[in-house]
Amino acid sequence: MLPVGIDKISFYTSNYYLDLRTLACTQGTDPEKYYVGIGQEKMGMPAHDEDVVTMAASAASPLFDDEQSKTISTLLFATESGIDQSKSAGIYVHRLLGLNANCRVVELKQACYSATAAVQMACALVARQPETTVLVIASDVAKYELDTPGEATQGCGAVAMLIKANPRILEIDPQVGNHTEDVMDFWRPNYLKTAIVDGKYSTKIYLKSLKKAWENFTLASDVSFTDLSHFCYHLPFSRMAQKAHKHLSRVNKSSLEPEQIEAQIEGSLLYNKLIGNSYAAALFIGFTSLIENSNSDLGGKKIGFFSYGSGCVAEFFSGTVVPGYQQQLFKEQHQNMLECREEVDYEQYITLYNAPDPQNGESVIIDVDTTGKFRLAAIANHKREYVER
């Protein structure tokens, strides 16, 4: 059988961010809360011409070309910050990247695991059909009600990855470990706008499936925990990940020193202390964080993934990065993405926070704002208006 894999990966964020030590300053408390009691430092705001969709073709227009999006046969969409009861998101993004009609698009919802099914589903779609090529994005808006603990752990941003036969970054092992289980540690019904979330809980399920997930693992594969160089968790903060890892090489029994096992993990956690948290694209661009900032040649290296969404489901599978991975990264465009981005005061982040957001069927034509490729340009007649910028 072909190796099945990650191909090519991108990922894109707002152009408006909000340093958490000004929200700490106006809620008169220590940065040092943010900064290193949950290890972020931004979080990025969308503007009001953005959202998942927008974000989600910005994301994977760098990917292809007319020529190469012709072997697209699927385009598999996965957030939790939907637009729309009936219709995928994803219809909306394969206008605006000019993929082929028969491209199959559906959109997948399981709290921020969703974009790990996709990518399973997605090998498994190659696997029977070697010649073909499946897109899949992962877009999001993690938000919060104000003066919450869930404040400073809100962001944005979409992750766009290319699953092929023969991959240039990453071969997918088919081995996986699962764990499900119904739970209420966080969910957003229909009538909200923002997540409920009980954080204490949350975080005792997110490693209670971490080791439920790994112990599944190990008997469906051969891989063991000295096989992994290093490591990429879901990252809703990143002090997340280093509690998590820290839990695993426990549960493993790791003779690693605390400075070996923090250094298996620190170059996934970069960007995401920048952004914030973007549920279902978290954990993959985390792995582009890994690949673009690690000091050294991950080339043959097997990476451990952990996926969790709350609720619950969550997963481990690895892979091995291939050789040359180097040459197919946008690592440039990213880091200027960051740096291009602009602050913003306290005042500006509420306005940003308040997006318009039509209820009763209102019109609302939206001034141009981001600096992102493509922008949600009005929404009228119950319909949303997306054209490139």
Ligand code: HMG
Contents of the next structure:
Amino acid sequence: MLPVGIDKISFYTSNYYLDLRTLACTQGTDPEKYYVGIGQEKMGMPAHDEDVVTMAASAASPLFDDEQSKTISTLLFATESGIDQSKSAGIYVHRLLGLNANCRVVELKQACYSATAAVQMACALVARQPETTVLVIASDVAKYELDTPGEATQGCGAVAMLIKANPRILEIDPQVGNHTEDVMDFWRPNYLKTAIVDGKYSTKIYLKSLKKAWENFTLASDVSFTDLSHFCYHLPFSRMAQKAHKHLSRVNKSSLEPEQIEAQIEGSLLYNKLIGNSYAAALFIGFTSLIENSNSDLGGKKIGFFSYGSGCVAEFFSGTVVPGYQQQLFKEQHQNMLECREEVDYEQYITLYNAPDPQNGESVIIDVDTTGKFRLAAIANHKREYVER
Ligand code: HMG
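For comparison with the form predicted alone, kindly provide the form predicted in complex with the named molecule.
Below, the chain from earlier opens the complete complex, with every other chain and molecule after it.
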């Protein structure tokens, strides 16, 4: 069987961020609670003319030219911040990116897990038709009620990946371990704009699911804990991954020193600390952070991935980094994007938080604000109008 996996990967986040020190000062909280306690520094806030569609299109646009786009047979769009109950957000992206009319599009949802489901389904499609490419995009805005414990873990981002045969970045192993359980740790009923979360319980369920998914993985795969040189975890906040990796190391009775255990994940945390939770996109932005910031050559190394989506579905899977992967990265563009962002003060943050949300078909023209390639120009007659900036 031909190897299948990630051939290219690119991400996007908004131009605006709130430093968590500003949030802490306004709340009268010790900033160290955020910088150390949850391990987060900044959180991305979308401009009013940005949403999951514009972020997704901006993430995917560097991945291919017109000629290469003809081989894309399917676009799988993973999100839990959908903009419509029926129409896939991916169809707007399909037009904005000029994809072929023969390319199918579908949206997937299972909290933060859906991007992993999309990647696995993409691998299966490519295994059946190795000449085709599947475009997987995960795009989300993590939004909680103001003045709740979840507020400091907001963020936004999109990641786009080309899934191909003989990939040039990551060969994904077919063996996986899953754990699914009907739990109410985090959810968002249709009538709410922000998630409801039982925060402490959600962190316990995350760790329980990690152990269960790992146990299931060991039944399916020959890959052992010591075969894995680095790990990428779903990243609601970076401290969650640190706790998770210590937990998995204990489960496997690892003989590594604490610093060595930390070194297996630290590269994957860097972008998340600056962006915040990007739900479905978070795991794969974490992988991008790892391969773009590692001091050593990861070519030939086995990576372990833990995907978690509240509700809950969890998956442990593995992959091998392809030698020469460095040639395929957008490291400079990503790091420039993060460095050039604009900090907002608390009042500006509240303005961004209250994005226009017409409910009755009234017209809203939205000022140009995003620095991304695509924007939401208006909402009128219950329709969203997307344009290239
Ligand atoms: P909280 O109640 O604000 O915080 O909620 P806390 O009091 O538990 O403090 C957090 C940590 O900071 C603690 O460390 C404190 O000791 C420490 P820990 O005990 O955990 O090791 N701390 C300090 N450290 C240094 N200096 C200080 C200081 N003060 C306190 N001065 C919580 C935290 C994560 C629960 C909250 O932010 C929350 O509800 N977040 C949203 C839910 C979430 O992210 N859950 C994660 C697992 S579920 C998941 O990942 C799925 C998700 O992405 C959704 C999806 O799947 O779609 C969320």
